[in-house]
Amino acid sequence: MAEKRYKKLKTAAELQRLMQWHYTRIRLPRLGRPLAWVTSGAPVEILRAMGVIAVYPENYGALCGARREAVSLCEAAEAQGYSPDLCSYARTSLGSVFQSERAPMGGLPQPDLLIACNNICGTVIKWYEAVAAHYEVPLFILDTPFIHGAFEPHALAYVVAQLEAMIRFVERTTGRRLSMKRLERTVRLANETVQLWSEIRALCKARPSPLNAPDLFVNMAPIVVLRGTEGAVRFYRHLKAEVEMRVKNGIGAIPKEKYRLLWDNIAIWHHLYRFYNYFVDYDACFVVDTYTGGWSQEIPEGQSELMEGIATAYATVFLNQSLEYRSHLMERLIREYDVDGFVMHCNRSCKPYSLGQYAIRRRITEGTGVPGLIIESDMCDARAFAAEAVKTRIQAFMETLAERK
């Protein structure tokens, strides 16, 4: 079915050097600037003004997965003791500090310090702590509330003293002072790297959508590990016009999309493309997930202190809010995205966002009629996947669309 299979980006060489120039620039000596290890979910807006190097796991986590050498990684960490049952990011990460001559590129460089936000996962907090403790270096957990409905006032005003307590910390700890006028810049260019990737989601509302969901997934790495620099900027402008001129000539990311799809969840990394092209054999593509678009927040602007427009961002991500709010948006992205079907990935590693699936599932297909198939996997432990039993899942989900077809 070779065929079949979804065209290549030009710009995929571009992202390629960008991400290598990414992970080689932060071993190279540093010249007194701090690094920190951060979680994906951490205002990296106000690290970056104030000239820390921020290095993201869970970005090397899923690179690790993707190369399929996470297993051996979990592994070392099992033999530390740390349950299978982790989250196979943290035992990843764990692992390359325990046996870096394991690792790709021989693991990350050890931080001077560590700050973990609490905004999307519960496991950093432990994770971090470990760290800490093995490299004897500081830790600052910024602690977001869980927004069941409105973000309210008094939570807002809780955030903001919870980032002014960071940049103490920060201070404190590196000697650094925050420039605002430096941290007005760096918001300005995370703001137009959201903007023109929102863009580019978008553009896969057209028939046949440019991008399928294993582009969506590789290309979200600058957004993540280089949100606020020039160079995340000039990448995306650069995929953007790759995506229109796909979008113009009316070029489709596989041969003849039939049926279009949403996905939900973290990418399952160690089968990043084999697993989509289970889906390109019935001439289906992903047109759109929730996944990538939770990098997809502005900070607003407008406000009268900048840190209530940082503290709103983070603050209201996907993943800290409620199964009515996550099953809203869905519901808006199969309308607007014209969604035949949906796939959730009920991921073993990630509790957050696979708990309340089955509801949230059942909640989209009576308000949609749209229907949904569960996959059970672990986005970087290639243990927990069983081929064939997932084959016959999604022929038979793809047989449930044919018929609705």
Given for the second form:
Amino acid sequence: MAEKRYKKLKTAAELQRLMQWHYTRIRLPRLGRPLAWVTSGAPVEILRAMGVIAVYPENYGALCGARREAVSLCEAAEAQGYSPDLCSYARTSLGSVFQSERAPMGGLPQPDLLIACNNICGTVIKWYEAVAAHYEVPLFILDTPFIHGAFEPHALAYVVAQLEAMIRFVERTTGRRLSMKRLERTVRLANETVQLWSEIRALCKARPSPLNAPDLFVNMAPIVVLRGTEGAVRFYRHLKAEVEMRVKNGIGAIPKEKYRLLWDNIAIWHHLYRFYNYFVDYDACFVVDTYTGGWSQEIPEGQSELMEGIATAYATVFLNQSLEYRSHLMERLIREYDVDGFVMHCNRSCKPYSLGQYAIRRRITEGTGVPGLIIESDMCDARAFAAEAVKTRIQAFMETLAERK
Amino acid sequence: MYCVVQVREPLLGDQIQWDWNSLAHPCKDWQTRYPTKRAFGYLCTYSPIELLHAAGFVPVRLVQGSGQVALANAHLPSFSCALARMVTERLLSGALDCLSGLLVVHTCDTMQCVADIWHMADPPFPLVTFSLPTVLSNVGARDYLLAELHRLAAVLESDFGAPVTEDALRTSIALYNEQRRLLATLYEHRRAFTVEQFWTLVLSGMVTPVEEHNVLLQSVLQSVEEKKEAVRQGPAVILVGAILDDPTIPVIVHELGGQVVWDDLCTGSRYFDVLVDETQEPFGALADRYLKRVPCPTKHDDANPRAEHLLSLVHRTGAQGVVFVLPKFCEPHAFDYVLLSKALANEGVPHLWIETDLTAPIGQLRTRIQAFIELLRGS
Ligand code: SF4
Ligand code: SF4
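What would the structure be for the form predicted in complex with its partner chain, rather than the form predicted on its own?
Every chain and every other molecule in the complex is listed next, the one we just looked at coming first.
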């Protein structure tokens, strides 16, 4: 088994239990608690504080992708007129809505309300509009203006006004009220989760790195789906302890770490282990990535207004910022993690993440001298993956890195 | 695109000389034609062109056009829309060097990315971005938009030395309102013109100074009264989509016995829908126009009036069918297509779906349009 080349984390079983519990719990009788579908970048703290259960179609899409069940769901969406060029999370999700009998776990439970935030992309707006039309449920869109330059004060005011509107919207649609006390508590828990996750990622600065990209991808699920819950905090404490032990004992994620790499973009879920094993064959470990760092924004507590803190944290996530910002961020990661090369997944599904990668690659290589490889594929739609061609390109890239060593 | 129909003879007597190539290549001859005027590029109908005009520029719209993509391949992956790839190509090849600046408004993910890509490619002119709200019906959207318009005016002053006075803005608003009214009138009298003449009149306005275009429209509309409007028969259709910068598809529709009676296109009716209120404070009036318009697919409106709007166009114009002309890899339009086509199907209105890219085979296009028109004839 290919997976054997990975040192399995002891916390893996706990992760599985936690996620299974999440997917079970959302199907239990909810005693009147409303259920919302939310995007990965939505301010879930507000929903949790109001007792609304949040489920994540993007995480569900990743799960279908990893189980290699996304393609048939994509086809179900395509049969309804959705273009095969659309984001495969959206197609997988819509496919599971239209043909739940084909979907793992029968799809997600029906939503009572929908919350989409466009800080990751414009796709989620259209996708959630389609879901809202299908289930005839209310949809709230939190609009976070894209930041080409600076996060302007009028943009902050706009996002704050919408957060307040979002609270009224949830109150109106669910009949629940927001208690500021509970919100503060949820924010604290969310911050703690985010902190732990950032610390775990930072531990990978060690040589050899205790984790490889697939570890990060698999273990990011709770930071997205259960951020702001005690279960997530507990899990990340355990994970952190284990990763610390690995660092202390000089245990690496892969048998022999010769090259340290950075990963950009969403995982190739349908080839998760197999794909990263192509690199393990060259003793290359992905010690850091940009995707799982997307949930590292803490909400400033105490100093300013809480709503301003939430607005700032969510409006300034890295996918909502310019390519220059992203280049700088990656250059910084390359230095901090002492990286030899970077690999960019040019993901057909995700235009905001992928269209600027050529510009970023040029900028980074100019700035750091570190070479980068761009591989075109798709995160969920395995039809867009050409294994042999990909392997050849990886081989050529690894040869370049070898020459530089 | 499909193929460029090149019309080099004078179209409307001596009133307009139009080379379709000049639409995609506004810089060609710019110096000779307008030695004293400065061109400012923009792409989308949500661009506040009145502000650019009031700052002393001629807003010039960048469209897709046709040609080879070579240089752009090192800047954009293959799954980018043709508009993004073609404009990138011209920008990199120096074909847009006459511009004094380029305004990119936040609409879709692709525009968001190309704004930064173009900026990082060091164009010979400054690039200005404008982050329009995505949900124009939101609480706070108007205040935000207003502040963003003032920020844009401040950038024009600081980075281009081109301040915008309130008086100048009022004048510009009046000129563009006039253009919008004239275009709306032209739409009502489209049968007085050939398809190519009609699209020439519409699209030339996006790359020539508005003053000039208004005079042209006034004079051709005057002669309309004297001209006899052709009585056209055959199934009537509405075109729906993003950008049509080439009359090939409407020409084919007409050649095959159909007629295009209206459209919901960024380069068509969406360019001139809704006037700016001239009695109001001008910045606020500009903001309000964006809030009042039927949104484009990149914008969200809780009431989602796009389907209703399309159905009302169908009823008002008596169209029998709808032709979607959608760019490949364009997410917002591809999503809306499903909702719109369902709404049409519910009302029993047939539609044809055409996906355009740089290499759409024209023969196949003809066959499909022909089959559709026959279907409409039979119904
Ligand atoms: S387009 Fe990208 S960011 Fe948006 S939902 Fe799809 S994968 Fe996520
Ligand atoms: S709306 Fe569509 S056609 Fe226009 S730039 Fe965006 S992706 Fe391209």
